[in-house]
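For reference, the chain that follows is the form predicted alone, supplied as structure tokens.
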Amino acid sequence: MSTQQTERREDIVAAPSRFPLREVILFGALLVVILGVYAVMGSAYSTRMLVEAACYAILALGLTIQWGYAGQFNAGVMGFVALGAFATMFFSVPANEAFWGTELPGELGRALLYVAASILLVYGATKLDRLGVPRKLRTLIAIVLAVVLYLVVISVLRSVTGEIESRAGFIGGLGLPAWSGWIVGGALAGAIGYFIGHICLGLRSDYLAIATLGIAEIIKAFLKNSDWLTRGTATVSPLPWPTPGPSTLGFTLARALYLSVTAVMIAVIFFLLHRAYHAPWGRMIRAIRDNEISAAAMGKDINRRRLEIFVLGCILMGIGGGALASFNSIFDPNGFLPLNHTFLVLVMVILGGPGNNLGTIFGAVAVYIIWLMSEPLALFLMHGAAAIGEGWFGWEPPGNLDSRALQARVFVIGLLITLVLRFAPQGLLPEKVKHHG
């Protein structure tokens, strides 16, 4: 090693880390805003706002490792959130004796075995070319078999689910602690993400966004129309909390306890992601993001690493969706809107800085406060303008100010993302990439 290289390495090691002035200013300003909301809106409302913001922060961390770490644009956030919420509902809701006390569980299990067997048969048909069957004939056999088995299985399944809906309403839950549903929700979202990743990660970023958005709509449609499993549009409520609820501790204290649980979750996730980001695995992921061809030339398994990061992000989205569903105490398949669970999370990541975990947490809390408080602020301004117009000019105020104030949320978020993309395209806390050369 030359003397010049040795001096350069010593300079790098000896260089002091800079004081995080921007981080301190931004989080200090955010704290002032939060205290202002507490002063104006009260502790119960403000604590609820922080709990929901913390749940969205978990979702945003899942998106920032997909988009920020690996450059994967996942437009199907709401699908994985819905899976986490469904698992939480299924595991935490008390058991339905009208279903479990009859012969219906056995009939449903038999129908599901038919489904599994049909999938295995079709999969086996796709491998017939290994036995010497021509590929075109193999494909034809697989398609015909899939159509026939689908018609048979769907008939059996509809008969059983119709009986469940007419006699029991829906199958109910398992009566387990809510946190078990969060874990299973993350695992379920990760498993579906693994399946989607095998199909979609070979697509370009724009096609990946379209594919994930379509799959999310499929998941939402399935949950909405499976009344025997989710009660569909009738919703399932109330969902139990993993902590003592408001009936035991009161609204403020119960929400504060729930907030402490979500804060611990965020701290653990942040610590693990921070370690992974600065580990060789994280550097490899960023190398694949920045120059996939060079990373492949160095012998890196591109597809495997991209699949790992996609599944990890989906797991966090499932966990965040479960925590959010438990706190809202309701499972509503119609409530998973793209604006709330995809676009809003995307704005959080853009504002904070893709690839910066601390920035993502800041962006999640800041954007959710803006999203929630823009309605009462817009209503206050509209009432003030209406009073001035009526008193000074004799104008008759419109009667639908409340609905117009609600629409101000969309305008404010659109204006916010426009300003950020114009003046801070890398986010308020950009990703810090160290160059030691």
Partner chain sequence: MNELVFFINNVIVAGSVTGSIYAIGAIGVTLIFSIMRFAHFAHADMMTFGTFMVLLLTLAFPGVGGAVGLPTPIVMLPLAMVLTALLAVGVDKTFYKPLRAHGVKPIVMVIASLGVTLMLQGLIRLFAGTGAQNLYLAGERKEIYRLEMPFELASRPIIVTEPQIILFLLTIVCVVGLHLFLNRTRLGKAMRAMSDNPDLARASGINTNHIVAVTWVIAGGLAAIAGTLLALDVTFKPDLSFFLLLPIFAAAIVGGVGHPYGAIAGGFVVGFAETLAVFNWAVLLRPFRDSLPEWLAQAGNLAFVGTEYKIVVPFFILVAILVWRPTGIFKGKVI
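Alternate state requested, the form predicted in complex with the partner chain (shown: the form predicted alone):
Only a single chain is listed, so you will not see partners or other molecules.
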């Protein structure tokens, strides 16, 4: 051992070892798998897979901040993805003249003003006790006022939105470039995250999981049923790309260009996170995660830091959701599923190694490949089983094998979660923490 002394204070994170053998082997294996997919499935399909994996990597980085850095379990990634996708749709779709050319925007504005006014009124009523009204009476007044105003406002809003739906379809977008939607999507997701975090972060983590699961369903229900805003189940397509589309460049080249955009985004996020992680801020976050009480004793504002982390993660999820929606070029509120957009991301994070950014990116790509490939594999197995059953026992195989093979994905993801928790609880690339004795 060298006894070299340095003036620099040592970080509690281990310095990278001289040769990162584990990383090289894992990423090498991943590269081989990707090349294999390229060879079997063709370059257009495989590039598409990589772009989607890259978008998922952004989501996974968002979750790894929350779960890996701070131990917050967000079970509502889907909701933030949906918000990012919605903002992207709203900003990038061309404006709808059938809506903007009539008096409808004015009426919608008036209805929204009513909404704002009644929120203010109810908020004012909750402050009545300052004027000497007894507290019980104040609560009663506030609740009754809220119920009555809610019913009035909702019926006004219903009539306006009904009018919009019947005359203009939906209000259309703003016709701005796609990336503006990504940014706003991130901001929107962060704002909602702030709201949830404010309520739930002080409680035990199970509550946060349930609450985020619920809020994701609510966001989906809202986007699905607000036909005037999102066209609901009728879906909006095509969403414009930030890069030249396949019609001008061909599928492979256009997708490769998109891939480079997402790769740059990941690189920037990775760099920023890496810096933050090794900065005093990162040290503080880890201190809070590992020993909350002593961190609080050191004068760290625990709840504030937790909220900061939670919002930061949500912002990344919003941005990733926007990028994913633009790439798929369709906004379909029904297409957001907890399985595809929450649990898949969760598996990526826990398989790759929560708290390790490189591991998270590895996990995102690896799990996405497993996820995509488990369906054809299951179909192959099922066809084999059906052929054997028919030949040997004279079975009649059910006709909808294809739709059932899709369910194999669900099973594979569930199995992955439990296996990783059991056999590699730190992930394949664990976070390197050096503990000084």
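Residue numbers count along the first chain shown, from 1. Think of the rigid core as the biggest set of C-alphas that the two forms share within 1.5 Å after superposition. These numbers come from a predicted model, not from an experiment.
- Once you line up the core between these two forms, the Cα of R130 ends up 2 Å or more from where it was.
- When the core is overlaid, the C-alpha of L419 ends up 2.9 Å from its other position between these two forms.
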